[in-house]
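Below you'll find only one chain, the form predicted alone, shown as structure tokens.
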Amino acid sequence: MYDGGKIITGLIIGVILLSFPFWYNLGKAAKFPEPKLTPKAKQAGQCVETKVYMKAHHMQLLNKWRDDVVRKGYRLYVGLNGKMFKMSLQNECLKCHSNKQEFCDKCHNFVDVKPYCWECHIEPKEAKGGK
């Protein structure tokens, strides 16, 4: 084998510029977006269950208030705070999250998630210029 050491030279060169990128992005993570609220979810100063809980759960929550509603009939949910809420989407989550774009999208695009909602649910329309 006369071009060994080439070869092996090689081989290491390649090996290293194939692995960069993962050398190069060692113990970082994508950020995960932060959805942003209209000045009404902000002046509302809650949800209908803490944030944490509404990150993880929103679609158990939205699935169970589905159910209740449409198989059972009930209309109102007693969050953990005691408040009472309605059990709508359109009229009242959508309230204070009504930019599709920059609250729902932003995490679905970011998981890879398609959810169904509007699929029966009339999807918010965006006012011009993001507002």
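Under this definition, the rigid core comprises the largest set of C-alpha atoms superposing within 1.5 Å between the forms. Numbering follows the first chain given and starts at 1. Remember, predicted model here, so these are calculated numbers, not experimental data. First, how it differs from the form predicted in complex with the partner chain.
Superposition on the rigid core between these two forms places the CA atom of S19 2 Å or more away from its counterpart. The Cα position of V52 differs by less than 2 Å between these two forms after fitting on the rigid core. Taking 2 Å as the criterion, K72 does not count as shifted between these two forms: its C-alpha moves by less than this amount when the rigid core is aligned.
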Given for the second form:
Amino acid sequence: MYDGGKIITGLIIGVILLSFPFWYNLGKAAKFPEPKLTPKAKQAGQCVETKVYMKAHHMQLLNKWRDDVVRKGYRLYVGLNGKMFKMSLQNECLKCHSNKQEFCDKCHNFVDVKPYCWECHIEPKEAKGGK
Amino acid sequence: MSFNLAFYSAFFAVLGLVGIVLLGLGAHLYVIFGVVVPYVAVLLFFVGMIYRVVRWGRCPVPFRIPTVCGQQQSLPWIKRTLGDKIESPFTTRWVIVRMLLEVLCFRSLFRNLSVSLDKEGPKLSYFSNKWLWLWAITFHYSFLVVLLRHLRFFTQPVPGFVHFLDSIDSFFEIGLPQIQISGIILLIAVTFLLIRRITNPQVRYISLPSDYFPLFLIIGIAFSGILMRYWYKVDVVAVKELALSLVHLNPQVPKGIGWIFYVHLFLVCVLFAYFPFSKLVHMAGIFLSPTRNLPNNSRYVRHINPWNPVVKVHTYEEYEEEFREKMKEAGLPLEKE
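Here we have the form predicted alone; I need the corresponding form predicted in complex with the partner chain.
What follows is the entire complex, opening with the chain shown before.
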């Protein structure tokens, strides 16, 4: 090999950089999130839409709610089976899902999502205790 | 090769790949597309890249062949500006500067010119043409950002720089999930590169399926990724579980990840596997380009061709020694009496 020293060095640096995901996690056991429902949420049994829909689209629903309330002044949302809900994060969602740390944060932290809800809204009290 | 054949064969090849995944998912081959294909692709990528680089390394470069456009190092009274030092590097240090500009700023592409003949008469004009440079560099950097952002699926805890990139990328806070600019720019840039290939007659004439295929493949990857993020939602937590299990070498396929994820993943795997055996290998090749990475010092250092055979020489001194008597008799002048 010609200029072998330089080429092999470059190759090793390249392989180390590109294999980053394989060695970065070594020895760190990943904890998979298991969001917990509050007793109240369990009792209600049903969110405003189906569980599958909420899991995938809750952020879009919340975004729509915000626009509807803040920009259009609508306050009522017709959910699953024609049930009416008040469009409000603090007064509707958090009524059941009052456990932000055990519910919202579980998945959000796992996939590194930091929603900006709490830049305007007041976090539920339990969060103030800190982690 | 005709345009139609080159263009459509590549287009349908990518469509066919999507078809393969969908058929595979229909047959519930989740382990094949979630575990086997990614591992094979990553293995092919690393082995292929190392193989290509080692093979390049074994080729001798007997002469200095840098392409330069600056005053070379010469007599002390011939002045060299900073530009000359970069464009016609004399030492390894300046070669490094040149290579950094090449790799990070695509400097040689920046010099791209368009040539045209004047309609009025035989007048040749050169224009500065930065469009290719602009879209090439936005394409590469947005692809890099997209790639780095994906580390959030492969790392736990997620390193800070990934979140930092993500927050800059969704700076405008449009919609939810927030629109990430790099993904949009990537799609626009790669589409421009495709349109250029189709509309520019000269480029179109020399384009082969191997030119169109990576473009369609990357368009497919970006498009499926954008669709997945904003419309056809998949279970992101399950995706991350799969990704982590793959890099922990303990593969497990969680149930219920949407079909579009497998399309996205398969196209990415094909890209990785295809990488070392295609033009895309310029990622490594740029570092081994002799026209870029050699110092222009032919007048200063003697470069000996490594495959020169050993030549048996007969010097004049030896010749004189051999024929001394005869030369003396003939009255020829001798260097040594």
